[in-house]
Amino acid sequence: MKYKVPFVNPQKQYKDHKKEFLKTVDDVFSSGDLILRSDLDVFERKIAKLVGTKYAVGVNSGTDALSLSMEAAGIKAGDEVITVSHTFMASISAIYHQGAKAVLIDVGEDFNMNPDLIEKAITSKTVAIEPVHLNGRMCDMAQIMAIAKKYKLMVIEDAAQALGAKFKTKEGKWKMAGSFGLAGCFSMYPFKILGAFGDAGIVTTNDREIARKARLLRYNGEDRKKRKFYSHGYTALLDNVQAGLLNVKLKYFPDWLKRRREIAELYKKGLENIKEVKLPHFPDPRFFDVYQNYALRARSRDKLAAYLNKKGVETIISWPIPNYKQPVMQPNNIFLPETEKICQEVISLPMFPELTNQQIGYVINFIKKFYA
């Protein structure tokens, strides 16, 4: 089906910057610089500068960013890591890949980890907290980092949906997602705020040893300069072509963030008087949201989704089934009430920088008609 308002539109972004993209691909192919070359080095330096960390390590997915960070941090069988259920399953899978156990807690109305529930979940086996910054909004990192310090726990941030998001510390300083914990883990999946033409990811850290281990693990455990293998690693490298294309996109990243926030405000203005929906706008001035997704909570969500689809508006539901009810997570006796409610109510509207005001108005109009 060809939507009047698609959920994302990578074709438009490609068309807008086609000459730059094709030149980059031609440069990489013509030089033969395909693996571990300057484009990757440049991308890593730019991301580290953007996030505000000393190091950034390119890997081939956000999932690998999580898994390699946890392995580099020494998380192992028998350990427990506290995280949330309301996330993409990869956030949880990365913990189990280490042989560790994911201890799932509930989220708040903003879809993010409820830090008031962390201390109750800590046991003698707890070694880390994995906050998930969902939909372009950060978790309350002031409270999470305070708890982590109190109990001497590592923090590994799942920032897959939060590149560019910020949180203001009690000292009044803005800090970026991915700069608080031992490691920050980002996804450059094609439909993320900064998306590759395929899959990609990156680890950010201020810890030299974490960076060193992640670099080894991403490429079979080998130090390429010394030609020595220091671990049994993986094939999880961000290739030079994708890094080069991401370098092109980084030039437009600030404008794309600005446009996402403009779109969110237009949705807010158009929908804020509809009592059947809860919009993803929260008054806390410590947060700078970048709206990876415009995820709202809606009464009669499934009927609304079907209605919008019929009218040519593409939406996404993430996720209708709580992760702890998925087959891979059985057996368990978990019940998280806020997660249950969100899974029944959440729906994400079209959100991408190239979205026009006319398209936004079209979406708003039919949501109003549905609830009229």
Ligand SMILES: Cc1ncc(COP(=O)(O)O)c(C=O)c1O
Second form
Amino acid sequence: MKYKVPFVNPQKQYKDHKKEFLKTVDDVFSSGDLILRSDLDVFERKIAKLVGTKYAVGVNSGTDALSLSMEAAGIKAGDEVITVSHTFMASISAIYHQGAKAVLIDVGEDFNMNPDLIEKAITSKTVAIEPVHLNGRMCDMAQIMAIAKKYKLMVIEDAAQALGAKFKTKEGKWKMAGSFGLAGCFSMYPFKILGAFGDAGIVTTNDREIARKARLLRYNGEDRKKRKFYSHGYTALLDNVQAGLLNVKLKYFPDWLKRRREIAELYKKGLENIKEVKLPHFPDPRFFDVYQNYALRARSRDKLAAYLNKKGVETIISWPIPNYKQPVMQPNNIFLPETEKICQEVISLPMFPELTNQQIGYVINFIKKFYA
Ligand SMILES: Cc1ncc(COP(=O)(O)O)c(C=O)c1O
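Switching forms now, from the form predicted alone to the form predicted in complex with the ligand, please provide the structure.
Full complex below, order starting with the chain above.
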């Protein structure tokens, strides 16, 4: 179906910068620089600088970024990692891939880990906390880092949806998502804030050993210079051509973030008087949100989604079923009230930098009509 207002529009971004993308592809393909070449190197350096970490290691996906970070951190069978249920399943799967157990806790109003619930979830087996910065908003890293320090736990940030998001520390310094924990894990899946033309991801870290191990694991465990295998690894590299294309996109990234925040403000202005919806704006000056998604809570959510769909507006529901109710997570006796409520109410509106003011007005208009 062709939507009047699609949820995302990668073809528009391609059209806008087609020449640069095609030149990059031609350069890479003509030179045969397919694996571990300079475009990847440049991309890693640029991301490390942007996030403010010493190292960045390009990998095949956000899922790989999480799994490789956890493996590099030594998370193993018998360990427990505290995370949220309200996230993409990959955040949880990465823990199970290590043979460890994911201990799922509830989220707060802003869809993110409720830090007040962490201490109760800590056991003698807990080794790490995995906060998920959902929808381009960071978790309360002041509280999470303080708890991690108190109990000597590692923090592996799932920053898949949060490149560019910031949190202000007690000292009044802005710090980027992916720079707080032992590792930050980003996804460059095509529809992410910075999306490749296929799967891509990156690990950020200040820890030399984590970076070294992630580099080994992503390329079969081998140090190719020494011809020595140090671990049983994977084929999980970020392709050089994708890195090259991401380098092109990085030039526009600051403008795209600005536009996402502008769009969020326009949605806010248009929708804030509708009492049946709760918008994702939270008055805490410590947070700088980048709106990977504009996820709101709406009464009669399913009817609203069907109505908007009929009017040509594409929306997404992330997620209608709590992860702990999914078949792969059975059996368990988990019940998380805020997560349950969110799964019934959440709906994400179209959000991408190329969205026009006219399209935004169109969406607002029909949401108003629906509740009139
Ligand atoms: C919160 C979160 N974690 C992890 C991932 C996994 O990233 P990828 O799809 O690149 O494997 C995603 C991607 O959708 C995500 O949104």
